[in-house]
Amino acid sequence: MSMVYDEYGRPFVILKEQQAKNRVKGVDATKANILAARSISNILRTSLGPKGMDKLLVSPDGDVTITNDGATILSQMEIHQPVAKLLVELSSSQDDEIGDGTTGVVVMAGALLEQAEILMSKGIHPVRIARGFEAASQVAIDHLAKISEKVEFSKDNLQPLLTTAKTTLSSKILQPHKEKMAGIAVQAILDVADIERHDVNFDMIRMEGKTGGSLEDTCLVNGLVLDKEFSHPQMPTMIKDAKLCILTCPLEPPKPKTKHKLQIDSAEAYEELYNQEQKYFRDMIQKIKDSGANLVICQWGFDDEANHLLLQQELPAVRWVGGVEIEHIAIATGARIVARVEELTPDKLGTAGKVEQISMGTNSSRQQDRILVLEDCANKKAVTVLVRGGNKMIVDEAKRSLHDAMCVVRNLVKDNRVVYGGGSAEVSCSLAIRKHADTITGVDQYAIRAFADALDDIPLALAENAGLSPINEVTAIKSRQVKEGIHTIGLGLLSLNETEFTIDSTKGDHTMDMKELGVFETLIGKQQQMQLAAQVVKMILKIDDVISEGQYR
């Protein structure tokens, strides 16, 4: 490496070849970018579909998890590599803005670019293959509009919203309970929606986790659940016609913000100070009582001398409770939070028709065996999903399995329209796909051609998953679909005594129609899985160049 410097003085580096050996340039970087993120892609590759296998994640600290869930799955593995870390992205992106679909997502992705890898052997430049799967992608999102169906549904006739659920949730460990969990997902965007404005304010949505119990057990809670309990066991269990504060200072005597000694040496200066102390406890506790609340909620601690003053008032409490659950019970109550206790006043109380105190299980004396139910608040559009399980993990899966079922209901909600499952839209998209490419000349075509073959990959992986074989199932659904003209063939996984469809055995295939089997999903998912594969892929076969900083040096 040299030092040269330009007319003004200022420096400026030559990087010789020789010292540049180790830096990755053309064709073997983006070779190079493609393997990385295909190894990712396989990963995800076998859990996905309703057969597709969980994965068992171990971090640094020894917490386990379990889970086929694409987003949570790359969340919690440790990566390094740069451009496996737009794979990553792209999984949380579709888990933002759609909910499901973030392993389907990052599967197409490492298909496409397995296709890319093929043109470019053939010797076919990243940009033209990355502008042909463009074009692809808008071909397969204007037919995806096209084959789209509406579905319509009302408070009366809720069996489009409860399809919808049940197609994402038979891919999740709650399978087996999927009616029940379907209809608590259902019902909860219900509870929180505005059907006339195709409006969910999903942030009214609480989920809450307790072990103990089965996932038969899990409820959906018109109101709040809080994993809290009175901070004294003799207070009241149960407050009908709740008016609650909510208070964020603390319930104790101010401290001064500088240091500070204060020297005792005598029992009468030790008995003013006890008494000043009892006495701004009294006046705190009075001023809440004026206020006319019968219910405290504090954000912060206090100590056991201002817990039994509260008891001798008869003035429940519930300390240490955070902030986000703070919000949510102001929001759902209509309470104002309290910075100070001199501000409180009778406008600024919270209501709800009862607060119950439960215990669950048979070891009462825990204090997470305990949880604060409050029920009938001023808010009615606020409900809680308690979910029980046999241990951590099953609770958190089942946590993360209703997220998305909610998630796809709430789209259904926002757009209407729906395709049908079990890779019948990934055939239909490739097909005409294929068509398409045959009006396009030139280089393009191939690239465009690819993309209906990474397309085939979906069901692919789904009949392999199921321990089908591939090949002849998804050639199955493509004869079908193009002799019939029925777009909604698809691979059946369902098992027999699940529905009353029989697999034709003198066929020896799988494929059923999706339409009759009631297995759909929303149209805005689908789409925006083939719009993002195909812009993180676009994006990778643009690099040629990868420079670490500080590798020079």
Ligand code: ADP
Contents of the next structure:
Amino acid sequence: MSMVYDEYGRPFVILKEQQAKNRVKGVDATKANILAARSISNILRTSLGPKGMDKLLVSPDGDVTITNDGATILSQMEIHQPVAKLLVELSSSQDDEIGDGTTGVVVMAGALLEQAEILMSKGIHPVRIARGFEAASQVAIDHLAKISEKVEFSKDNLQPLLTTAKTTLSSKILQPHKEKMAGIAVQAILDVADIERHDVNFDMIRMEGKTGGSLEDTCLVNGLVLDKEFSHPQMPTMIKDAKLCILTCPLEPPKPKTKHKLQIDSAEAYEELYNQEQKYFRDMIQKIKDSGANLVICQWGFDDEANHLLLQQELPAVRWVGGVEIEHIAIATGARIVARVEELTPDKLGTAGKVEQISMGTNSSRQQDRILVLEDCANKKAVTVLVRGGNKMIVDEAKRSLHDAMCVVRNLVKDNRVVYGGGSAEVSCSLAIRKHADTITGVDQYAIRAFADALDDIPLALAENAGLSPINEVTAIKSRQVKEGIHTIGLGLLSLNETEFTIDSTKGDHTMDMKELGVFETLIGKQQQMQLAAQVVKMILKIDDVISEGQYR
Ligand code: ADP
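Switch from the form predicted alone, shown above, to the form predicted together with adenosine-5'-diphosphate (ADP) and output its structure.
To see the whole picture, the full complex is given below, headed by that same chain.
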């Protein structure tokens, strides 16, 4: 603070650090960051596992989402704290790469940060902690590869794929229907996969949600499903051997680009103008027909008159088809997207064996819900999962759950190694890391052990969320894994063939062999979780100064 005088001799005070007073440095900065990140991971912790709770999120415009998918929860929360945002990105990068395990990765990062805080209070420097965590994560990743098992599957033996998909679905809204849904997820992936080359073209799978019906009515369609209908009710509802053109221009007479005024002062002039417009239209439609098309997919709309003309000329059309759908139709039918009617040639048309408009439900109060189904497309691999459900929230959550299950099956087609769930892989890694820590001299040993403690947090959270005693369960898993030497012992919360909670109250604990129970997780998913969590924690621990814009002096 300093006192200065202006040219009239009046004193005033300059507070130099006024704006910079929020700046935090050193250990305080690290601790504040850890606190912010942990508050985020604590929110997700209760959503982990088959008995995890859901979150209800309300967007600023009142839209409600109910979900227990980590990436969705975080992406819909309004988070401003910069370090907390890192965890949001952590979850979304797990989602992009793997598609599942988005809650687990954040819980893991939170547990690591909790351990880091304890070590810092013992006086260990954050950089050393980060170094220890990195070394330990490498041990864990190597150990996971060691304990992983290859599952062999073929077109005749899909059981391993179904079981893994079912594990993912156990913690989701589709849990009661997981048998059927796992089948849909596996079939959808197999339809677009090249098993020999371990390649899955995910873009070929479309998800379409339609409210109405029940989750049980969800189905897989061989082709494309569009939430659209023909533009005129009198158009035929089924077209065989469709040759379709995709237009991204409106079907209407061109409008002058500059402002103009048109004065029509006689009935003849009006008539002439009307005829001119009609002729333009007819020419347009004729050009489309000349190309050989018998179906028009238009990105834009056309007015009633154009619609009527299309009907007259027996050219069925679909209007207002969105950009993403247009691309999917183009890929599936082999059509080229055309921006001007003049450019339309026969080689730019796509083909579909059958295009049918189907009515769904019997909602008589409103217009019936209709969808368009394009079957036997030129590109045989395109498939659509049509998700049905009582309301929009259920349909959206079911879409997310099926997406996760399909991602897991895709990962398995790419790399068929699995580890076992229910916390068994984490406990096994934790034991291996502790063993490794004994061979290390120096302070790093503390950080490596702390990583092992953090891994225990996953089974602890699973047990806590299921209303069990966490410490009892985790110690029981550990002792059985060590005594019996079986690394697949974990916390059995839900048998894959049952829909009810299978807790045997006469037993002291709920440890089970996850292999027998059939709780699989992909190796690459689990490895990615540990690697990403360790990386983000290292990043957070290495921050020792938080400088916001305009606050630096
Ligand atoms: P994420 O979004 O991280 O996939 P989930 O809520 O789907 O989180 O929970 C996944 C966790 O639940 C994994 O650790 C998995 O091993 C565990 N899990 C899934 N099914 C079972 C089961 N039947 N018994 C015990 N644990 C299970």
